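Next comes just one chain, in structure tokens: the form predicted alone.
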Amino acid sequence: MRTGLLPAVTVLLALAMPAAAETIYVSNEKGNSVSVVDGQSLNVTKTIPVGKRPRGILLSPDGKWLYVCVSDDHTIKVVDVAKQQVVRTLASGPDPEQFVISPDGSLIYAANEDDNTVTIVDVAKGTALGKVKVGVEPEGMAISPDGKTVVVTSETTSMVHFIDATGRNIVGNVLVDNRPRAAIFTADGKQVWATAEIGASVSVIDAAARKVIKRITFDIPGVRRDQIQPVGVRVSRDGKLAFVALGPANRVAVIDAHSFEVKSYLLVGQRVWQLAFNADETRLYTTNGVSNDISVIDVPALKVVKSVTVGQAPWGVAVGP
């Protein structure tokens, strides 16, 4: 089993974990669709066609709209959550991969891998307000809790760029390890955690000083170092734990976010890519791109309790009510 647990143990854990009244949305990169998973039954209830090569996915702050980066169509699709269908198309710039939304839901910042820019999108109008030139192959994006600072990682440049949201210009650059893929602010806005896929590390950056204060590496018994490729990252709201998807290592690393020590590795599906908490952070969902499923992690127990088959090559995940 991909969970690494005996079947009977898995069933007991699943029964012990309370059913969640939530909906999980998964972008299927090769399936050209979004899978909708019911949080209570953990069954796929709908598959929504969205276009060619969907990757980044997020919900509006009010939970009414689902935004999907449809990379090969060079657009952002808007799904009406109530209707579960695409209702609008937003400008995005070429090849949007990941994006973030302002706290008030009015602006989207999309990383454009093909032309090394971040496009700023007016959500209401559906048009681009402008672009910020960044490093080569931008991908991972994060926004500070107050919405004043946007962060983007550039894979080939191996940098994390800090963008002033008001001035719409770069105000700082931080060199990290090779091929940074994802970034996230801590809930207090004091740190940015950035993963480096080829560097096999996570850089913890002081957001105010814009300097790396800790480099976290990984060592998994029985797993080759070249298979340890950090991609998605999430830090709990209370700042106690961080979770890092380790790609072909098929593990999620659990990190003490205060000491920066790796506590454990959770065996999930094949080529774990992105991850997302539910609202109360009792569950963490991971997308597993090769095994075509998502893994469900019971966060308090730090146990993988379920895998759910979704579409082809699941990439991104978002969780709503």
The other form holds:
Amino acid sequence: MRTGLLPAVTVLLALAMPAAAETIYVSNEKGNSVSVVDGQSLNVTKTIPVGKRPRGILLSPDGKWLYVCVSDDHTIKVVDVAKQQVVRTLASGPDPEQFVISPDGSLIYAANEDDNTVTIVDVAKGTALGKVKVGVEPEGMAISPDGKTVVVTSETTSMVHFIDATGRNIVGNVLVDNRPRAAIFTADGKQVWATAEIGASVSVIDAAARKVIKRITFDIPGVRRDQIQPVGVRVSRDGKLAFVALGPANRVAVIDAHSFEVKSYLLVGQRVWQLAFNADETRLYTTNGVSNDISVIDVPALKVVKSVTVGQAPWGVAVGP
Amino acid sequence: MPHKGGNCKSRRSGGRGLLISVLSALLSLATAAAFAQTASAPMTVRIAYITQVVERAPPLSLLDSIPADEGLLGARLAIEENNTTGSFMQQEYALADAVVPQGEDVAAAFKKLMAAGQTVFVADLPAAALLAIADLPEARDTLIFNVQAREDSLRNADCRANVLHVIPNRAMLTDALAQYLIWKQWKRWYLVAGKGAGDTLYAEAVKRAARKFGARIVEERSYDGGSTARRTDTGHALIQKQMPVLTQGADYDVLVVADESDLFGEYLPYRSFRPRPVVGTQGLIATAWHRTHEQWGGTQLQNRFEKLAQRPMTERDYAAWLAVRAVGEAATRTMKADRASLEAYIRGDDFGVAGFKGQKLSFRPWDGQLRQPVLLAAARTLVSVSPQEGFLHQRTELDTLGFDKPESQCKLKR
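Next up, the form predicted in complex with its partner chain. The previous block was the form predicted alone.
Below: every chain and molecule of the assembly, starting with the one above.
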């Protein structure tokens, strides 16, 4: 009887949490490294030294290269995913924090936090092509699915700037709440969701009209309002759900992306900062800067299923094959 | 690094002549705007910074120095930031500044700025000079940000309707410290106060905080710091004998020092009769800003300031920066440049300015004091930030620091 039951239990477990053939890359801001986590075992398989104060992290569209903003070295490091080591350095302008890559992988747009600029980087040549002057403390960056529009949030200026990628100039500014930290386009390119850390809100912006159409706020019983500091944000490809990391509230808000209602709060690690989906969006990974771990959220179940200890002060996360 | 980011040191050296310098490029733009009021002409928000040179004793530690431009550079940094934001809003910001030499008339300099059309002021002045300008009949329709005077009286009986306080008052600082000491269960305090007027006021605030949060002053001593052998070759021998005598008495958990002029407080750590921590104006200090603060993006502000000033940001720099940022926030949100509109917004319910302290900061309507988290810093690290967890308030925990509405004796009337 006992042995007969085992396969059934295994199947149920597997359904509850599909073993993912994927790799998670986490930048450790104070560890000066990237932790490589195997999606199946959820073990750290390697720690790659990358330089001082790594923050923004993303993969090339083909998944072969991992780019890391190394803020205090004022560069972007390129990690060869197959070799798991740094192979190149890109000119990024001073103090790069967050960045995005064009859909074809040829251009990187990096926010230079200390310099009030966005630097456009030619990825193949590794050189800067130009700069766009933006507001004070640019941080959050997003690119439209067609690659034509880049948005950047300026924290002290409290604005979301819309940059025309071809003309490399600002074509619109949207005032949002205090300290906008991160932004993302919806998959249809129609909306930009921008979080405001001190405003404790998310502004949903109509990307064509460049107007705020909804301001979402958060209220968590038992959590002080000043602990609610929205940072990372992700909207599912089907446009149904949005997830917002709430910083020292140690929770990720789950939002109905149609009605803009907050459905629930998922308790994760301490000072949750950035978020990333896996390829089929069955999992969402969060970086928790104070507890030095990442949380794994089962998206269909809307449950936190595991936390994995990584390096010191995990900041950003990217997921590849 | 040579500065002390903390406590109430407002020393200035040197005697610069009365200097009213207006950023010329901005002034010319402002003039151009005044002559050609077209729809696309940028609106100019004008702010004046006024301070007076005050000679003070040198700091006790050789590691500390006295920047001559403390406060002013904070205002300048914020003007730069406001102008970056303004470039996207067709708004410009211009800073005028007046540095009044010691002994000269602050009110005259203030009137001169008013005659030049200034209506929004950052006053980096002691309490008497602050009241002297705020009480001028012509100052009735001005808005004055206090970035230096910590007097609790200015938030109570001596409050003024045309003044907003950015710098924390003494009661806010001692409440911040008290909450942490209570959290630590260090409830027996041995209070040593200097003979200066500020020391007496600080000691009073310490006693008020003890009553408010349930600590006990087990012994109170006063000390004439001016008579110590400060910075002499043989000073240490005398000091290490004097300090144990000063601190020998009832047993206590912490030694609380009230020495705002930095005459002897630095001599208490390691030299007290009992091996106990030192807190107050030296040792663990309560302050609006400190070089060791890096949380909530604080690193960015520290970096920006050091790039501009070539020195660390002090508490007065921070207060002046925050005052100018508050005006910028109001001008950005209202798209107005006149004093009345800006002031109405700043005093209103929707106002909130980000000050790198993890939450929006706003002004208390009953006394015009900026509510803000207070940093608790040791010389080399940030120790904590108050309000402490568990000190509750029905409105905001920030109102557990300083004078709350029911106890305020301030009656604002313009």
